[in-house]
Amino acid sequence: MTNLADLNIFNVKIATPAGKTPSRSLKVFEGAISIKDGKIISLTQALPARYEMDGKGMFALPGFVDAHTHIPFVGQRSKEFILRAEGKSYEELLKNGGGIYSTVNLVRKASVEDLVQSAQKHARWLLKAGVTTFECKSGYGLNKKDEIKQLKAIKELSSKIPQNVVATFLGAHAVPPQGEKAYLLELKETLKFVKEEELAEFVDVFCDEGAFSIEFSYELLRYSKELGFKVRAHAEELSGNGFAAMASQIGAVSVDHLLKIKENEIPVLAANKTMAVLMPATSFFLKTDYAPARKLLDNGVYVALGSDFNPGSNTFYSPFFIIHLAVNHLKMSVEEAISAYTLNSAYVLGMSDKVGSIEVGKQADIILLDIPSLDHIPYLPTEETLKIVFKNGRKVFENKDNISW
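If we take the form predicted together with ligand NIG, what would you give as the structure of this chain on its own?
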């Protein structure tokens, strides 16, 4: 009976974007998901399977894909949070040697194992919130040795957790004491090593006031592309310097944050099919403006969502809460927000042929939600509605609600 599926989830409402390219809408239908060897093999007919599971009318969605996190890191910055609550700004703290620099001091002292251990804890949190694929970045080393250490930790993390992990080199996260000019030379050397050792697929840069200049960022991304990296940028989070359009023109796969993006840049992103990765939890955490998502979407730009989970500017990581913010503050529709947190983020990470939708041939990364309608994701944004997480067809989390009273 080799044709037997491994698992069949029947009596389930499937809600998923379709295909391998960015989407704004979902297909919603009653079905049965048959899984074999970690992949989805049928959605239409319930194939005979070794295990049968009654979906009890629950919603099945693709596992969430977080397109932007700052895992791995160690330590915490709760004092900064309180200072901001009392009125200080993120930029002020960064300028005075806090912010990113304070996490750099801790990460430089940490071992690969320390970083992996901390990242494993965060990966567990993400899994329990339905995230089955996520991006990791370096960026808390700011020198060759400690940036490489972070990338090695990402590689090790990926062998120890069920989720797919995609690595990004963010050596240009904050300007080190030697200044941008000297650092650019050092980064170019590091990049060659990262490429040879295949430690990252993407290169990212923080181009903003208080971080790197446009000239530096442009040259870094241009050089990275030349070496064969895919490139992305933290662009126009704090200041409207026009870098989103510049990065788009050199072929960045995404430009991220975009709170201050100018109207005339939007057609450039649309024409080049550059994804806007928006992270409304950072706006919420820092009490800033939200990105102009509606303007982007209405002018033909595709949007992906991510957490930006990090110890300084945002500690929220739950797609449930972030979809709430996307609907309530970014004015995205529920279907746009779910597409943005699944297929579109998978597309940014170059994984949309494998994950991001519930379709035959894709990895069986599926979450089961006990909700009466999809509106309940933003309306009641608690992970308590998430009952089961499957990764490659294997049940990796179940919310058994085991309270003893």
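Shown: the form predicted together with ligand NIG; wanted: the form predicted on its own:
What follows is just the one chain, with no partners and no other molecules.
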């Protein structure tokens, strides 16, 4: 009996990227997924198992991986959204109590427990959308005490939900009143504590117009790497300041947003194998330009997709909608977009040896979709097609249609 698989899912069409490095293509084949101890042990035949499930010809995809969120936060900024929709400028939003500092004020008043409770709610939303691994960032504290509070909330969150969570320190999210020079000294001390307490694996910085300067951002990432952190950067979302190439040369795992990236920077990213993490839902939400995904891909840069889910500049979190935007506005193929939201995002987060594809030896993070073809993911971007989510081989969500007429 001990040789039995825990679960067999038979009669499924498997669509997955392959390997541990970024991909632009999918393998699509009919098979059966055998799972034992939370991992995939066979895809070629249905092994004897304690439990069996008929996949009913549905598509099995890897659980989605969201490489860029701003969870945890508390509160909302709906008034700000309406003002922006009416055409108000960011300066006017600030005068009306909006902007990032409104969220900072709320997070500073919140307890760790408040942040965890809010993050659990958002994690449930992500799970019901098929996201089985996601990144969380600090960045709404802007001082040592409250940045650490966010990181402690992320650590506690990871013990309370089924998903994998990867923590990023984004203390350099917005310039606080004391200015860059004084804040850099504070951040360096905070980073030492974060490293000692193992509260984050990555350090991120927002280098752009109205945010941090190139000089500040370069020094922060350099120092973070010296401490042993992996580094990432919010780059060239608002202006083409050239920091994407600089971050790539430092050894950044990814540069994110890239709406304004200059053409001469693209070969630098390709040569250094720096991932581009694109968030088209933010462009949609803010009614701005989209990142040049096609140009990046055609010039050798691998692309990952993320939601950028946050209370101010994007409240969309569904991979289905974001894949629709990637295909319809970023001009990515369906296979490129699915790979970008699974294996490529897992690679950015340092998780591609465990998640991001349906392969023997990897975690059994699997979603079942009731669709006739993969084209239906961007064509009909609704979570209603998502029927079951497995995390480590355990069913953690089932979309049951209990409506009666």
